[in-house]
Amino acid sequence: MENRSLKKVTSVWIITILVLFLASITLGIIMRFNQGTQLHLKPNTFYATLTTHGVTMIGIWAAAGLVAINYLLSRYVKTSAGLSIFALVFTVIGVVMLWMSTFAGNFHAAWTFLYPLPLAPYAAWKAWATNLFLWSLVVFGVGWLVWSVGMMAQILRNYSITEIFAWQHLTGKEPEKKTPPFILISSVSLIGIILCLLAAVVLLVFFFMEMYTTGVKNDALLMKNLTYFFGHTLANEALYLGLAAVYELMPEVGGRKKFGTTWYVALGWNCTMVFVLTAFFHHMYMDFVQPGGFQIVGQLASYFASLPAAAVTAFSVATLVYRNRIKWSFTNLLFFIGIIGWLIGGVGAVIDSTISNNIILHNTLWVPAHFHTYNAMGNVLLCLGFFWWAAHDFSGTRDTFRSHWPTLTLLLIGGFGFVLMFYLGGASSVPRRYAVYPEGIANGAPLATAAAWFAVVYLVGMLMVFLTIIRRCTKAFSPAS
């Protein structure tokens, strides 16, 4: 009965998911062909968009990932159908919310909402639209953390602190009890997720301290420092929970053996825990006033945290592939694409944070180029192969690649385009988060149209998938499901 509300209350996660993803998908093109003059919206207006789309694409694929976990981890623990559906329920509130605050109180101060931009007399809003969107952040987070932490405790009832971090295989002898990879990943990531959900917490109460309390005055260098801890990181550990379920179900589906854990995978993911912590401050440089050894840890973190998890499972990825008869299904192709942008754009984030190209790059196109790359080719394209492969599991469908060659195609030509007009922006110096390219910047409107069709065909493609997932989907509410 519990593997039977799991399976229902992941159909409905999945279809939500999809759902606002195609929704924000449409933002982010109606913002991109305002920038190539195709559109006139209101300065206003846009930035709300961006706020909205900025948000709700971090926060649906942090939550993409959480549901793959949720549901792969029945393998191993005991895990509750009912956290779930909390989780679930917090999250379309969350959304609505925010959707409202963004929408209807014009709130735009984007997903940083840098302090004190949203307060007093700072705003060009409502004062209730940053009400809105704060409590918004904080149903988001309580759902979160508190499925997040229920996950966790499962795992540690089954297995040790030493062995979830899989310390026992780092001797590089056979160990008495084994740690699959993917209680591993899955350890790491909640643990970051934990506390990134934490330190918002802490943000938030600085904020209503601010506003409810006569007298309070925060430190800005503190919020900011807090706000890329809670945002850089969230992203970051979104994406490797879609790793997690490709340590776990990339073999299984390729017809290979499930891969183990050896003391270099355990070593690297370690690592990689510590250094995705730190990498945040990277944001900070050009911040004088932070401490300068923070930096110099930004910069080496920024660095570091690529090379682990990157190589290690690019290494994995490569002997499960290389010269051996896998089964290619469409649930391993995504699995595989998605690993090949995330290392793309692992590569534009690591060359964007080295300090002497930071001064060059950091306030152009470069930095949506590199995280659209591992968002939208790489975490959106792993946690959509859970999806495929889920949705076929529930319906009990062969999974097949010939029928939807069409579809991939769509993605790799949309996606991919999509991204390589922000990289060449980036490169040409086309600010971001400009509504309308100023006069001088002659690549930014050009561009920015271009991709804006690249992105409708990602959408064709996007659609496509959806329409075949969720009639697949819709078979966990069948009795003999």
Given for the second form:
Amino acid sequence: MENRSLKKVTSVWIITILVLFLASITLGIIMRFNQGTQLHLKPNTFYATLTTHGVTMIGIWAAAGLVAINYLLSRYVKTSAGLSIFALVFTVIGVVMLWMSTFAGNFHAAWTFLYPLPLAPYAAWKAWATNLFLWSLVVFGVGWLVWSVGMMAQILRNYSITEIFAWQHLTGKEPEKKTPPFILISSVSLIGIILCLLAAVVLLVFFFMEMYTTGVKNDALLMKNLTYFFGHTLANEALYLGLAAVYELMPEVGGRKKFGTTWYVALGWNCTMVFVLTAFFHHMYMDFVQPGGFQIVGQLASYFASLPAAAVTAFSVATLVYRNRIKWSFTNLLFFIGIIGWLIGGVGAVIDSTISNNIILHNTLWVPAHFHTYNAMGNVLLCLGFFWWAAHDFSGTRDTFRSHWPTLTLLLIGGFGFVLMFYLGGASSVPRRYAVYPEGIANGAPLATAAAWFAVVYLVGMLMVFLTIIRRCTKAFSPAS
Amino acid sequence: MYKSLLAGLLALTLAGPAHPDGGVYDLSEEEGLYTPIADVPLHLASDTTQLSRLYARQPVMVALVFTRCTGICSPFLLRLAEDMRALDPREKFKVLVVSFDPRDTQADMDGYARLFQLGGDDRWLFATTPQIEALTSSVGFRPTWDSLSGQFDHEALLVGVNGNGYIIRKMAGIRERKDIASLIKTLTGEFIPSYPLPGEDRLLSCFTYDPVTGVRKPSYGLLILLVPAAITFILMLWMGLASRKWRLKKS
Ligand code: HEM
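For comparison with the form predicted alone, kindly provide the form predicted in complex with its partner chain.
Okay, now the whole complex, with that chain kicking things off.
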């Protein structure tokens, strides 16, 4: 019974996320056409669109990772469909509030809503829109925090604290009780998610103190640190949730032996857990009042957070597919391409997080280039792999690749073409977050137009994925399932 | 004349540090920033022109002086001339020295330029204007006449004016070379690191800064960054211990 309701709520989650994804891609395409001067949005509308797109995308793909691990955790521990429903309701309410704040209230301080902009007296939106935007974040935060803590509590019922971090594997000897990689990665990521959501709580409390009391002003540097502690960490941890699903499903779907936890897998993910929490300091390079030591921590943590996880994952996946007879299905191809997208985006990120490069690449299109690569061609594909697998699992249909190669081709050409235009823009110093590029930036507009068309191709591919998944997911509600 | 220069320097040394902000002369370095400077006519050694014609060609640094000054004007100009030679060999802007004393004639100003050996230097322009009131009030400079000493009571003031005629920086008093360098950077459009100091009403700032010693220290705000980590740690520990008990009971 519990399993059935878990399937049902997972199906509703999958459909909700995909509907919001298609809508947000459309917003992205509108922005790119505007930057290419085919469309002419008012500047306020452009920035409201940017804000909606950014928050929705980050939110839904963090939620997608949580949906995936919530479902797969039921293989190891008891999971709660109730908590998932609770988070779903909060997410839907949060999205409605967010979209109202931006499109009805015209709030457009971008997804980072950096202090003091949301409260600025000269801002071109009403105070109620700021209130609604910040409260929408509260609603998201409460839903996901309760859900994540709930999942963590369930894991801890079966595994001790040292076991969730797989410390017993660090000696290199065969331990008495093994920690599956899925449990290790899920735990590491959930802890990161809980931590960054708590950073959001602190940040929002400071915002509300200034908004609802008189005579209180916040420190801009502290607020910026908190914003990136929350935002950067959430975006990164979301990706690791997707990877947890890959570790769990990729060998299984490919007809191979499950991945095991080795000392280097344990070490790599423990390093990632620690370093990802301080990597956000690389967002503060331009804040020269922050002491130099923090900037160096930011640079080193950026390397150490990404390299161990990337190395062990790339190694594990390579050993799985190299010279092995693996069953290639659509799920596995999505996982495989998603890992490649994540690695390419990761290299772009490490280049940008190196201080000497950041001086040049800071706030250019290189930034959306790398994070769109590891999102649109990384985490999205990893989670989509899970969605595809789940939809076929729920409906009892066979997951083959044969009839879906046109879909994959569209996703590949559209996705990589779209991000390539960002990279080319970044490499020639086209600034990010411009509604329209000034005359001096010659290649901004043509690159934007090309990117918009590539994104249309990606959207068509996504639409095809969506139609297949929705048909299969609705089977979770049929009495026979 | 050199005697008066020396006397001025001595007076300056005895007077202690200048008042960069406000002080007895009611001069603020922030007042009137990013507002246009009055576009007054200027009588120069060779011709007459409008101030706007000067700044349209190059950014301008305006220094307000009077030739009969027995106080700060001479050491102020002497120091500025030295700093200019050291800091801007490529002459990316003009220094316009304007007299705010209606008694000064163009001949007085030319003599003043020669005194500092700046007469033949193209970068330096020594001028008088018939609309000195308009100029001084647009930059917030308020000299007061002291009939007892027969002198203006005033502060030394340097005003940076950009190519659009906007006041982008003001500096009062004789300043260190690094301040002049920062004024030059502002004029030539380079990045100047500046950060608002946390006010009294500021909640938990990350750093404290002592403007006198220039020392920056971490403050309580930074500890706030540890709060989410501390709560997560306690939460995990608590859940870990609680579930251990639960597991023991079950087994
Ligand atoms: C094909 C799909 C997508 C399109 C067409 C698209 C388009 C865009 C565009 C045009 C921008 C503004 C770039 C600029 O700064 O000039 C943007 C920003 C952004 N996008 Fe996307 N995007 C897509 C997918 C995604 C995905 C999958 C994610 C995350 C999971 C994402 C997250 C963001 C974020 C966080 C921003 C920054 C918003 C801000 O600056 O406040 N996007 N996107």
